[in-house]
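Next up is one chain by itself, shown in structure tokens, the form predicted on its own.
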Amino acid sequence: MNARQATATAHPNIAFIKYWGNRDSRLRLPLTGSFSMNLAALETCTSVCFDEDLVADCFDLNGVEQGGESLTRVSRFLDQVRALAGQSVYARVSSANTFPSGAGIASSASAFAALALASAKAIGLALPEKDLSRLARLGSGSACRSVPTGFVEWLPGEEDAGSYAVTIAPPEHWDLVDMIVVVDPREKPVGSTAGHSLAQTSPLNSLRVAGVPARLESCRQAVLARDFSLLAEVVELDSNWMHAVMRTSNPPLVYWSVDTEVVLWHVQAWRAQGHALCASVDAGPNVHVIALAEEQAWAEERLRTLPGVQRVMVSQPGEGARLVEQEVK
């Protein structure tokens, strides 16, 4: 047979406490761990063909061919797999996702996971869960967070075996809903991967940094827990030191936009007339609203009337990498 082929599907994932800044930059190793959870409504689907009558990888996004740095990724990827499989044979990529890609909503997640899963199915490799997240984290190093299911924590490690993302607590765990709030579905001009290299130029780093183990430690217990109140008092510190590292970086990261501003605005106000919500943004200017679910019909009625807000995404939490049955041609 010429061609070997595998279909995965994977789902981005939010971080309650964020991944910014390596240790390692090639093998992707973190400053410190992190924790989040799959988002089940939006979803990445990979099929890897590896034929060998091709010449060279080919990779194409929603249908369109790809090329320059964004074959190359792929392309880089893939030498790892093959590496790890003992062959030499290209392959053919195909992927889609079914929400905006490199908007700050963590493409690169579900990208590389489903990638790394379809992969290694296709070349034959059979990997445990732990090896998994490892490929994974090779392609990007929030992708190893998407590779397990439900609320996840990715363990830093010393070196290459030791980092990788656990399971904490499955899908069903808790109640809770995402409300992404698009305020702007553009890709941003400066991407994670460069943004990372940025973050020790910060002179808050080293205090970021210092602060993650017991930020990591209450969000656990939030979520083990379910103690909303927690968790949004950890979430909303983290996602403030990220941005402020962001900020004080050389030169300086701004994610945030002015409809940004608006939507924490009022998230802070809401939660303080009671509501049970809070808010978390990635790399990028659009917001994360976490909720319990019985506040989502409220909170997204009113989300979707502020200004600049484009479009609101709801998503439970979500499965990690999974394939997808496919017939081989």
Given for the second form:
Number of protein chains: 2
Amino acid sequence: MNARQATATAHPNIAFIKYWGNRDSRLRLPLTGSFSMNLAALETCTSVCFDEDLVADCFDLNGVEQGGESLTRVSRFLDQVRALAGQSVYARVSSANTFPSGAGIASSASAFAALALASAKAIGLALPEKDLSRLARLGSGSACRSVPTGFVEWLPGEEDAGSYAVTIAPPEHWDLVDMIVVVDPREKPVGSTAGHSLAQTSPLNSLRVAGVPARLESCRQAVLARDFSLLAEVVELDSNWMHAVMRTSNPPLVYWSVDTEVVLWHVQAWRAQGHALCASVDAGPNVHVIALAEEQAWAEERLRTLPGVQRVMVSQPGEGARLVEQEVK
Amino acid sequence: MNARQATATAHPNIAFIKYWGNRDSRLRLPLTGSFSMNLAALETCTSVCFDEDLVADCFDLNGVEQGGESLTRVSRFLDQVRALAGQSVYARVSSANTFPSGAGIASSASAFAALALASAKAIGLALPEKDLSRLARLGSGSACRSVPTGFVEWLPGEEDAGSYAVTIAPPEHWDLVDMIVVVDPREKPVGSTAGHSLAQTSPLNSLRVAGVPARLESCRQAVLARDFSLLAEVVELDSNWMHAVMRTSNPPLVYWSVDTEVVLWHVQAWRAQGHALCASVDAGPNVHVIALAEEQAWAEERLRTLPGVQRVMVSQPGEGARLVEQEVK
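Same protein, different form: I have the form predicted on its own, so give me the form predicted in complex with a further copy of the same chain.
Following is the full complex, with the preceding chain placed first.
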């Protein structure tokens, strides 16, 4: 048999403590650790088939054949998988997202987590989770956090071998929801990979980096003790620090729109009224409102009526990357 | 004797809880109460001479004869003083600021507090402090807070008679300093008077307004109990709320520059390290760093080295508006 195939799924994740900036951009070794929750409601499903009849890698996404930069990024990732396996066979990669790619939700984390697992399996590598996480990291930094299940911490590591993510608590540990408030579904003007390289141009970067270990410790404690007040405080502070670094970079990266701020400050006011909600913003204008599940109905209704809000997608904590059983052909 | 003269001094103030937006813009009745500290190191000195030989009001500022909008604003204010006194005599007003007018420090508060006191005295009105504060308010809302001494609260009131400021604690009550970090000495693009009318165009305005009474209460408690942690929390939150309203107004008012943010986040980091500092920003890019006096030397040295910082002016808490003894001519 010339073709070896595997299929895997993975979820994107929302960072409670953000990843912004690399010590080594080629290896995607981050400046700091980070912490996230996988998002069960959103999923990428990816099949990889290594086939000796192929003369090049090929890649389709949501049924559309990809070329250019998109194909190149996948192909370079597969080069690393082939190097690990000591093989040189090309692959066909088919990937689909269950969430709209134009919804402003970064899909590279789930994409490279699923691709790492499917390609490793298909090429015959039996990698422990830690090494799958490392592998996914090479495709997209935050993808390493989509490999383990539930609430996840990315240990920054000193070098490639030590930079991977681990589960801190399983998805069922805490009944949280992430309400993704979409105010602008367009592609972001500066992607994360390009943005990371700007971190060091901000006069605030080293201050942000110096504060992360204490915030990571608070976040870990908050999750383990299910302490929402502590979580809210550290999640908002850390998100604000990242955006302060972004806005003070050269050139400045301004991801917040007026609509973003309107959502953020409503969340702030509602929490002051006693609701268990907090907000976090990634490299785009949309807002992730993290809440106790019991707040969902109340908050979702109100979020949908805010000016500029186009949709709200809700997700529970999710599993890590998983193989999908293949039918025998 | 045809000429009646008086001279008064007053200090500008830094708002711990901000004034932004009016219920009645003609009477400058504010949407909310506010709270401030007078700034001893900065002063306006104003002489008013009502003289029956004059055929119009005239006004010089720092030795330069004023016309246009500047003269009109003073003259309209004097109309109200004349109406109170039942007189119609014109006045010569001479005013000087001991602080550079191009330093980005709003001078209208000290200007109208000094003008209110000097003109009332010169025209023969014996007004209690409360009524002087009301009168100053008609010239510039925040001027009412520069009339009483020390730490001051502006009671918003239901109508003109109830909207004035009172002392909560004298200047010597708490050994604080305001380090005014000047990152841009230019005039602000939109003045406060014009800006106030935009408050209601922000979808966050009513939320901000709803939260002020609780923040005022915290601020009053913090000052009375000399609780710096509580003060820092409420001062920064309230300043951030005002700027959120400003940025989400239509048109948006964006007063923060990159340099502003760099200062703000350094203050945040230093406080996290245990220093008693907090930051507040008015309608401009400069940052007021409020601190325990014992932090001044440490902080001032560091603030001066931050990128974009052009100067740092330091002030202790100040007195209210005062008459200056006149030599008998």
